[in-house]
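A single chain comes next, written as structure tokens; it is the form predicted alone.
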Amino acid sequence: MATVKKRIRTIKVDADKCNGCRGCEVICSAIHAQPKYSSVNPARSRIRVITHRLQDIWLPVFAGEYARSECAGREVYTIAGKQYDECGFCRASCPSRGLFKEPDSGLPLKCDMCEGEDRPQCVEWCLSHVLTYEEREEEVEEEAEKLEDLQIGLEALADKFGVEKVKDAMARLSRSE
């Protein structure tokens, strides 16, 4: 299988710099909206200010992977005399919590870096500075990279509606071709 470079694109945070001003959850729902920029709506946005306002913490988490069964740790960690759950680092769309999920359809939500523009917005409009953006390339194998992004979809559409009538969709696609 051949070897292709990709570019990584990725965005750190610095949560000693949020202040919980959310910019950065309407701004990804503004421009994931259809047609762009149409609506604001935090629950569509791939970036989610996590807050624990008595403790004074504001930690933002991208939206990553669907994870089909929800994990077992619990764990809670202090970091600088803040404590955090385990949940609050975790980035995937899970059965346990509605975080990251369509709020119409239920389907998982993952951060796409703003495709399709120079850079993330959320970056672009973090006023404190919180999220940076970096990219870097790795050499990484060709097919297995879309085939995974499609087991992802067709997985999550499964779960769902169930598996025969995700059969019965792509029998009726196929026909149509």
Given for the second form:
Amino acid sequence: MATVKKRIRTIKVDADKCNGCRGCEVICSAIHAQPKYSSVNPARSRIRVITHRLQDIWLPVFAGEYARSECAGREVYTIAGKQYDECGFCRASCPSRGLFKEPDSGLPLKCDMCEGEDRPQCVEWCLSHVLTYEEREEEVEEEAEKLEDLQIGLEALADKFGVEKVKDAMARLSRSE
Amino acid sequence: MRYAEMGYHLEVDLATGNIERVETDPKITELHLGGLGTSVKIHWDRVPPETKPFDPENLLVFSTGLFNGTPAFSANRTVVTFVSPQSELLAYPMMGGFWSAELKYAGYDKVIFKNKSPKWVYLWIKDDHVELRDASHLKGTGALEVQDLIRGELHEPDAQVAAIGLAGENRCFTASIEQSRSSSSRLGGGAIMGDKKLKAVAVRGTKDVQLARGDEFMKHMKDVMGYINFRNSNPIPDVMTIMSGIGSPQEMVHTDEKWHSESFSWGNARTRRKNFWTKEIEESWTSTQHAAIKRLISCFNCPQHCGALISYKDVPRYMMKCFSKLTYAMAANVDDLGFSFRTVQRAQEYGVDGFSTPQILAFAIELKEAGILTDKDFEGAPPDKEGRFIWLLDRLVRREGIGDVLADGTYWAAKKIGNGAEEFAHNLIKKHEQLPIKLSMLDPLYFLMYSTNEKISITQIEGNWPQAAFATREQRERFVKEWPQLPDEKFKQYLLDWEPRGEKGIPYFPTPDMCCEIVDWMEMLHNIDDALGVCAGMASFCLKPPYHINNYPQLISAATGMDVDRDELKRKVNRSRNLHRAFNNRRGMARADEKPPKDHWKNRFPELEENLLTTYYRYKGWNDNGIPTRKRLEELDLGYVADDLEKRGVLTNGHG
Ligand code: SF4
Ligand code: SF4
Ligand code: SF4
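Please supply the corresponding structure for the form predicted together with the partner chain (the preceding block corresponds to the form predicted alone).
Starting with the chain above, the whole complex follows.
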């Protein structure tokens, strides 16, 4: 398979510096509002801060791929005496939890690295320097084009309601447009 | 569409269990902004002056501010309002933390509780689903402990919970409401919750807070962010560390406590220990603090680090903030800072105010030493001072023995004890315990703030104006150079002319007229913060803050879509300020009540003080008894308040 140059964008998380403010959730939801900045709702954020205050757990997690079904296992990590339960580090928008789903439609959310902005906005607005943005180029094998948001959304709807129902709904919608 | 606010209140009748979602009138927002402003209006309209603190009619209102839940940094205050069992006036202790933003996201601006529940309950709000749940199994649990218990039983790890402990359940007058790392602690809101048998209010929200002109709002917020970054890396020179930055006092970050430990009084606000901060103390306190602090934490959407997760020896974990680090050790006259780290955990689970409570305990110790309280009152108390202090705290929150009397605070306890005890309840304003500060020379600005503010708690009245004159001309010039927070350029000259002593020093300078303008500025900014739900540490409480009278109007306009300029903003908060005062006047508060503790300063100037008060009242448009005149009330569209005050004889012929 041919190789292509790919821009790898990473956000490094230094969770030890996190003060638990949830400012990253606020800005992420504001930037993705339609129109931009018209509303705020951390439940729509693509970064969430998993919090167990007395256990000293403040863990910013980014929304990753949509998972059709929940995974079979549940890991429990103990790091420096702190127990991160079950899905703690997992980025998936998955049926087993409420995280990373649009609150009204249930459609999956995914961090898009703030497509269209100069820099990821959660990085910009986290003044405690927890999040660091890095960019580099890598040679990678060509892969199928990444699913766009629309397609991911449709796929999730199809999983939830079945393809036929989605088709019907689409047909109704296009008639009423 | 409503912007910045949600446009709904929750009305909860605890007697019947009836819960209603009530749409609010946008006109009220235009008139009173939000937060404290709109809550005061509710109390004025609905709580008649005959209402006693523990009457079912005493409303308990949990309010968000206009900016909570928006991207505005540090807008996280919950304003709790009620008629206080201690002062019997309208109290509004605020808490930071995470609760108010969550309530906004659930779709509400306020939760209004009326009447009393027949059995212990807690309120659970999840967006449109709102229910009163049985809390009988939670009775007796700690105010912090119960927050996790409730999250657990609801399977809602992201719920934010405000709760009371034993002190609130037992209606102690200094009971607090605890939430995450914060507490609404002054003047006994916890007692009102307990009286209503409301153990907690838990909330989780997943709705949108709308901004009218989001783009514009964020443009201004970027400037605010730039300033926060600048100030965090460029502390103000020539002032004490604790005042050089922004945010609430960074007590968890700083270890240098020379100033607090030597300038504040120990015991029952009695003794200053001017040589306390020795090398050994510094070493021991610093290492104790570093060992106790596990992580520095903030409130919702705030970049500062005022709080800390505490993990001290075998003490169960909890979160600490601000000055509570010192209050227990200093009141108990214990030199080991570990005593504070240990005691605050217990006090927080009990849910008591960390300022008043240590003072009440120290007051009891003094009464014992003076022979006014007896061995019988202290039967069973350990002999050592640490043990005795904790023993008293345990009695107080359970209202056992002498604790039952002390639980009402120093003013009411002294009255009950009699036999000269009143002399020992010496550090009060309007029946409320104050910070243990005893100074030498009368400060006219502080005199006015102490005497006249409805907050009744000096820690949250002061602000942008420096606490003391700079020693040198160069320092003053340096300070006035970059001062974008100023409401008027003339204040620069006041500061340049202000000397540490002599003719241009306190008590005669700033002159009474200047004092009025400065105090009015402090007060106005606090009232704006309290309406918006912004932490005073980022605006009214610190020197050179990120939010001020010159950027607030733009931010408010962009967030709400109401076009508000500086004058209009001042008018709005002045309206609420006067309505609050009228509420208290209607309950009997007047000039005779407006005075700082007798021993607050050694050098007092009775004539000057009377003049200051009169000048200030006239400046505010109040009569000489401290009651807003009809003219002032009408200017602020509060003619109906003048009518009411006249009808009740509080105001006569428009003059009183
Ligand atoms: S903004 Fe930064 S400090 Fe705040 S919660 Fe997010 S990662 Fe933590
Ligand atoms: S990078 Fe952008 S999309 Fe991703 S979590 Fe941060 S703010 Fe949200
Ligand atoms: S400055 Fe401190 S007290 Fe104020 S909101 Fe921020 S963390 Fe909370």
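Positions refer to the first chain, counted from 1. Whichever C-alpha set is largest while still superposing within 1.5 Å between the two forms counts as the rigid core. What you see is a predicted model, and the numbers here were worked out from it, not measured in a lab.
A movement of the C-alpha atom of A15 falling short of 2 angstroms is seen between these two forms when the two forms are aligned on their rigid core.
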